[in-house]
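Only one chain is shown below, in structure tokens, and it's the form predicted alone.
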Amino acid sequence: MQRHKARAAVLSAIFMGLGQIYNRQFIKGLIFIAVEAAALFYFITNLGRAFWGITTLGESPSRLEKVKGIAKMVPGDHSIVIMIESLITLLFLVLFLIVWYMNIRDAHKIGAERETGRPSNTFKQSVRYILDYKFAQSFLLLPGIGILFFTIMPIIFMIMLAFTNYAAPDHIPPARLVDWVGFETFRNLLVLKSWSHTFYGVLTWTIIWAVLSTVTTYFGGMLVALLINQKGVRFKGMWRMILIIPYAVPQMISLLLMRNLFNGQFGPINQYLGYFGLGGLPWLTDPFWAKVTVIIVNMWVGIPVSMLLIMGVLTTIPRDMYEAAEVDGATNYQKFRIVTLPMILFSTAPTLIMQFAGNINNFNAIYLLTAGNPVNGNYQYAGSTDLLVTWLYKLTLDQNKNNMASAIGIILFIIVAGFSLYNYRRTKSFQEEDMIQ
């Protein structure tokens, strides 16, 4: 009588569903048996090849052979296809092990209830229990599986690529196989002069760009919001509407339009400068001016966003705080420094961190405006305005340096995730989240 839970757990460990049948939950047990039978059928066919594939990445490349005097292509192993197939099989194995563990735990739990004299739930009662108490968890399984295969799996695949030599011209399957190389790609990127010079140069510009673009758009938006919010300003609605237009226009259209406006040969801006007797500037063709241009254009499309955000925050600041400051004789500047600025920073600090992280990966602003140009002869496949994310894109799609691009992606992820987590935890918004109710 006291061994139900142990017996049920052991039976379910031997074969899924046996423990449930032992607990007299026959339909549930048959479902588990069907799941394990399907899993066994799949894994007997694929699991061995998955372990072989993930270990070797293939052993025989495609090659030409003469058959009766005619050269024919003999298909071989495709390392990347093998890697993806192996990864999918191993993820299914992980899912199966989780279901297997849940099956044992369920059998043990029901067996324990039987030992206390409680009868086992029928299948109908189990379904009713799930609908009443586990509805949310059950329906979250579907998006959870989707995230596993469409988000987590590509990330794992990218990480794995960084530890291979998958790059043109010597290791592009199916003609050439790909091999595991450990940390060699990272070593080349960080130490080998031909790559490290480009990496540190692009990384430096990426950080400068992220800082300047975040600061200019955030404080520019704050300035505009404060100006519109002043008591003496008339037609505030009109000003809001005018200043929001750059945000209302799709960013892609704004950036492509700006690229034409700043064109050094036929762009209107240089023509206007010429009307005033000023010489034109190489906005997009000189490394320095190209960087200045992308920051200015980013301000154009980014300030309205910060303005809207901060205008919303300004409406939430209690008026009695300003009245108390006025009673104490505070000037307008002191009211801004003591009341307005802390309240704005408190409410928008998480957004500010997100903007910084987003600007590190701001692919559109750079690629649509300059495509990373002008060309820098000292860089490997990167231009003077390339960020790490646009350089990564070029390495992948233009140059087939997939392992190097993956290594850059991992470093980029570490930088963004580390910065965001560290600063989120230090903001007052998180430390004193109950300050504003």
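Basically, rigid core = biggest C-alpha set you can superpose within 1.5 Å across the two forms. What you see is a predicted model, and the numbers here were worked out from it, not measured in a lab. Residue numbers count along the first chain shown, from 1. Compared with the form predicted in complex with the partner chain:
Once the rigid core is overlaid between the two forms, A71 counts among the residues whose Cα shifts by 2 Å or more.
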Second form
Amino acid sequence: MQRHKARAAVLSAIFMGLGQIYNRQFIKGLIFIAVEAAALFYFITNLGRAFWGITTLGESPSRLEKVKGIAKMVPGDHSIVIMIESLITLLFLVLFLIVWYMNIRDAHKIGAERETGRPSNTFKQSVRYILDYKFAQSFLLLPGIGILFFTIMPIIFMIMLAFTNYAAPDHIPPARLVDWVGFETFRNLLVLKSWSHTFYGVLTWTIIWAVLSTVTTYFGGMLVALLINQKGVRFKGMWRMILIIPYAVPQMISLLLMRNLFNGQFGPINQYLGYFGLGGLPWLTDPFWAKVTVIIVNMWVGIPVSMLLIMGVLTTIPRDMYEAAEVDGATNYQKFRIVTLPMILFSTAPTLIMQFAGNINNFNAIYLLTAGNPVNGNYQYAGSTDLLVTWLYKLTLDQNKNNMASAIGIILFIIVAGFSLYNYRRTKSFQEEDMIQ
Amino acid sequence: MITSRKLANFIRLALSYILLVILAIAAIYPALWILLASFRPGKSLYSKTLIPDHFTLSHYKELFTSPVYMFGTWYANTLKIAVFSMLIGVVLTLLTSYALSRFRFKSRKTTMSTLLILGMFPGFMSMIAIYLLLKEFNLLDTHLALIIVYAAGAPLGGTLIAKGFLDTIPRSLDEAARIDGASNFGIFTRIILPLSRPMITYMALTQFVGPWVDFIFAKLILRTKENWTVAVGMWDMVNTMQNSNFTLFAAGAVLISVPIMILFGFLQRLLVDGLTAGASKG
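What about the form predicted in complex with the partner chain, after the form predicted alone?
Starting with the chain above, the whole complex follows.
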């Protein structure tokens, strides 16, 4: 009895691929060796700097130095670039460790098979094996890498930022360095009067907005769907076509368009109000009316979606339920309350929750329409209609308060992700998906 | 008795029609207004009447000839970005959704939850990081950068909806093909792809529309005017001149909206299916 598996595993642990070659899988072994060689080359030049970078975030800011009597700018460490470079290197390290672990496991497994007397797979057989049994994992590899570098890495980076003092005016590289500060940013945001006043104010409006915009579009859509679906209403297709138009106009265009339509001075809405002898309203310039306007405009944009959705549900309600209700002498209203409404609510509940979560983050509706204005003097860099999400955008791009923005983003993310995860875990398509088949 | 019921019915219908007409006007009016404004002579936002005295095409002409508004270039840029990110994005989304729908492996549910949560992250929170990342690779101010970012983000939004659709394709079909000796890849290309054509169309459409309307990210990455997309250009137009050249904006808005509206018109049915597929199925 030879002890192939332990020997192969140890060999692979020492240097990737050795175990495979020991197992007589030469092509696979050579591939692994090449991977480890490339990785070693990369890590020897980068890893030390990555660890140094992630702990210190740079040590020398750029400064003026006298060179032969002339003052010259010497570039120093750019903390943020160092941070992201280190992060990328560390991610590669994690990936490499995973590959390394898999390589040991593979050597161990093949070794065990050899002990039972089975010859190890040829390279061709290995490829076949992967295509047949590890198909899903290899299929997911490409999208996975994209998501890792363009979604997960940036998120980790942003979370890290929240724990630094990366903010204007004192800590903007390359002139100054950025340092780790722990939870200070969160403390400032939640407790320090100047920030917390804005935070709670904006948070309150965000929640009011999310509730109102979801409820108005949902029930508005339901009303329209029921109106069209009534017995006796003719040209149903035509009404549907017309009412769907706002949905077909690209959202960005319709919002920019509405901004002109509601223009206080020259916009047609105030013009028409003038014809009726009414004074124009400060649609976008008064804090209260601006809030009303964003809700109205959002109804215009959002009702068609709900309408389509609910019309779809209406067609699935079995006719005999209504017939049974009619036999019992139910009025139209009772039929609606007892049959239609519960059926609609039941099948659209998940969508409703997702719309609510989406509205919390509805950047376009606010930013393109009012840009968060009118300005609120009591707030830190926020206007009266700013949501958390537009506030954080302004903090990043206009004010360079990057750490504060990241902290807000984390809080926002926890709220929204909580909602949607709870919702998704509840839906049947997650729990009992195998039962559909 | 009968007459009173008839009367009630009549009133109900009459009220419904009145309401529908009001809603229809509200739905059409803004679109009609901007369409007519794009043919209106002059530049101002204000107009005495909805329908202009006479019609002109000069704003459309100006969009394409003026050296200040490189609308033709922007249009071509956007088309290029939209087509490429659509192609790559759809392929990536199909790969993930097929893997998640048809195979059972250890970390499957975790993968699904992760996709869902990541999709909820406010996109531009990661903007700075992506910006720096692209800078590292010297990709700033290129269209390739936008294509990569849009395509890499596609599986986040689309996978779960697409998976919901693929779940409804009976698995007995796969098994029959497997018995006939088809490989996993063969099943994917010969059975799954043809059957999920509605889903692919839906995904392609949403992927295609994305670059036309996304301006946040495009604005961050595309620095020079020749490289802009239409969204950035239009945003800039509204922002820098407010009301001083409104009719020009109107013409641009019409040119962007019309192709997208036509696409929506053709695919209305699919859109409804797509909307309901992800959420309420089963």
